[in-house]
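Presented below, as structure tokens, is a lone chain in the form predicted alone.
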Amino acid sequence: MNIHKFVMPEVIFGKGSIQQVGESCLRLGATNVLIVSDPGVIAAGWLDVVVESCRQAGLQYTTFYDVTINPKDSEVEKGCRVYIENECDAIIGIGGGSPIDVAKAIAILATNGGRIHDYEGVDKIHHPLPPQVMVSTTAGSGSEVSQFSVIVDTKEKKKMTIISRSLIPDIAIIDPETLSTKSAHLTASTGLDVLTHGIEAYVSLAATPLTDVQAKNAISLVAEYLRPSVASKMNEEAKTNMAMASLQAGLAFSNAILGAVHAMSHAVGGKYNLLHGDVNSILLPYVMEYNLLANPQKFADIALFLGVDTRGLSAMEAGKKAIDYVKQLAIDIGAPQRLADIGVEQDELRQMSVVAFHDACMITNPRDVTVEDIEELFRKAW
């Protein structure tokens, strides 16, 4: 009999749930919190809501928002100094993947010491982390429920993937109302990241029945609600369902891990300050084409989840329909189509292929890859 493990935080989901941040920290025994955010979240007004919730709960707090879209080792070190100098005993991350990943990384250094580079890879964290409450505002990264933190090594110009059970936050808060302040471009980019999480988790070598059900739901919700979510900031039904899609995709990939799309995207993100979802959306159909051979039935399933009519088709034919659907979805919502269009230079592709080959996400890709295979995929997408 197979044994399946599934890990997740306490989840608070729904309109207005962001107001529960302060009380959530109190329940974890916090008295003095570091709130990690970024300039975009501050401009949208959500940091003020979190600060007010902490005030009302009687918590002391310090804010740190020196965080960029591909968060860097230097930002983590700076945030850790703020945490220690202010004698904080818990951490709140509010935003998309960047502030949440930085908040997790600060938690590591605050209690385990050393440099964030020491924790790259799987299960390198040895001491318990402080209480963590994460508030997602993007319907994208899934970081608020995952055991991942991805940080740029500025010297090596690559993204470090840190994976540990310790990184699963104590409480994740997902308030769909926060999505109403996102631009159409960011909604499209983060939404395609959700789709990538769902698809990569579903075909992952580490997928289980526990992750499959989450991945399936996420893929179906994206197919139905991403277009209307991009079209209108005020479509509450679309925002709520995309928030749910992001949550379920996050639970799926946190437990099943990912694949070649994310390994390659991490390599690009280490070199270029691009939106992670934009890179994923370009690479996803090419990696799907490559991986189709490894498990045609799973790709045929994905076509069904996307709402494609696959009657009378073989698994391979249905799988190809899923790839066509993904390409058309990206076109419909105005996502970039080529790596060259977003500034990636051709002479970087070989070196990025080597970096991607060694990324932790590549281990669970369903089809074996060589550096040459990765380079060919990059060239197709360029």
Given for the second form:
Protein chains: 2
Amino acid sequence: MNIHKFVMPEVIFGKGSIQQVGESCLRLGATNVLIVSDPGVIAAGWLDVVVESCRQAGLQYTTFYDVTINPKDSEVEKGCRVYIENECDAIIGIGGGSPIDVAKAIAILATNGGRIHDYEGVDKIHHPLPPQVMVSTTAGSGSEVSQFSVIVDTKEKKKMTIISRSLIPDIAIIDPETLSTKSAHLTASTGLDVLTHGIEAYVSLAATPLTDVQAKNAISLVAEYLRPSVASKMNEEAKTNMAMASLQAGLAFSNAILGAVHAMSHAVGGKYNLLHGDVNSILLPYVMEYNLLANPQKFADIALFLGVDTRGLSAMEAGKKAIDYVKQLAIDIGAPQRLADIGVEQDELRQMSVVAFHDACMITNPRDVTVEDIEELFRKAW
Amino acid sequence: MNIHKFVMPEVIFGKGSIQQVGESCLRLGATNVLIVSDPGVIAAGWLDVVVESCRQAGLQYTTFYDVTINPKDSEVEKGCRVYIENECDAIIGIGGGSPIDVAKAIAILATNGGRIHDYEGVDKIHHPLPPQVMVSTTAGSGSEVSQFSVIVDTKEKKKMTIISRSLIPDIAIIDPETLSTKSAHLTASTGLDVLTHGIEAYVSLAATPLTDVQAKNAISLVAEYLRPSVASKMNEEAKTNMAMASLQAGLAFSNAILGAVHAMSHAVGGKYNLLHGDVNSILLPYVMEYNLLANPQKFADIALFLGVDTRGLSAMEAGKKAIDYVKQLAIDIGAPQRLADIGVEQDELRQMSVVAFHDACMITNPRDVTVEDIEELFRKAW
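Given the form predicted alone above, I would also like to look at the protein as it appears in the form predicted together with a further copy of the same chain.
The complete assembly is shown below, putting the previous chain first.
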């Protein structure tokens, strides 16, 4: 048996928990906070709630919201200048994965200096980061609990995956009420991202009993609650359970790491400004088919978690049922089906395969891959 | 829905993980560590392993091992003097619940001053504690991951329950190999303590979906692996799974708190120097019978987790099957069956009922209790 580690932030979960953000910062010794968000979060009104909470806690604060989807190195650098100019001593990220990943990246530069590119890969951060409180509003990225930050290198047009224990925030706040302002498309896209996290973590080479428990629950909750969550903004039970699914999938993949879907999706996201969840959900069934051979029993387990009746089936047969289920779920909730449909060009596939091959997430993929294998998967999904 | 919080230390789990204790302290900035253990741990050779790991990490260290089962206020005070005299700046606890609870209590006094009695109850600790690394060797107490420390007030002859976020260690190390030196009786006793943690956390008024997941797994693992673990010191699979059960039960009860079994058991443990797990396992079925009315469905769930066939049964009927299972398990592994058999005197029951009524663990018991109710439960178990 290997020695395995499991780390997570303090989690505050529930309706209204967003109002604890100011007090949470105070508890960590903050006096002057940089609040990182994006225009969508501001339009939905959630930045105001965070600002009011900071004000009530007697904190000074500065806001920064020049953040786009698939966030860029230049945005991190700009945010870091704002942090330093305003003499901040703590950082809040509020939103989906983009503002949270930028907030983490600013935290790195604030105390470690240099450029964000210096920290690509595993365990490159050597000085402690300022206190970090992350507020998730998407039930998708899991970044609020994970040791990941993914930032686009705009010159190389690729995503840099930064993995470090230091990137686990001090406190993660997950308020299901914030999900009521998401569009059906964003709910579908981020929900399929959660499913991808759960499945990739469960079959990862670095999976442990502690991550399996979290991945299993996340997968089951997505199967039960993603459809109703896409169907209605006001279904509070579905939103709460999708928020829980996102949290548990985040805990699973933060500790078990991911696999080929994310490696490939990062390569696509570096070139094209697409929703991460859309790319993942297109790739997921093809990568599952490829990986099935590596651990048929774990894929059969996934079928069970999804609620599929696998009685009388072999592990391989049950695993295939899991793949069918994932395809059907994406169709049911109107997710895009092919890379070509979302604007990916065929003549980029080869080069993206090379980039994906070198992504940190590929290390824990359960089946060996070559650049050619990746290219074939990309072609199938195109 | 309530807002709920979930907090845990960084966990390092697996065979050989005990050798990471020195490096773990180093990572937390320690230079001079107090190592708290007890004579049993020393006899089993585990203190030597910890000392060697600290030496290899270049740490200064002092050992303290005047710790007994149901550890006492006087032991905490003595340990604190050793900590201060040797100018320590971090603390290791190695052993079962006793050395770990003493290590935590020393950590409180080291930076907060006063007497340990000042901190009884919930959230009475106001200054940060020194870095704490806890190494569990019993698969029982869960103290290595919990926000609890339980210390005997020798003057009042009662257990003081101290509950605080600050008592969650920085790093918990769980090495299943350390379980191979435990006697069958200690394995049975601590294993039934794990079961009690899982069941009390699952039906606690403060249970959440995050604690339920951990409690469920802990209960299932005990049902599958406690018997073989008692049967053989060398059954590595059983030891590993009981260590995992203890960890998950610890995560569950640290965040969901406990109930009447622990409140009553603390009252007994304050008067009599008995194994905590023995007292718990005697009380558990009687308290389950009493609590069944408060949440029949959750007790029916427990029957399922234990592997009982509940098809066709009502929730009340299934809950009763869970109680039968727990009784039979205790018989199978030779656990004591009555309080009278382990030396508790009948004329103490009334006074212990009054003490149990005021224990912090009673607050989250799912069914209301009076002193008279407790006394009746004690009499049934006597």
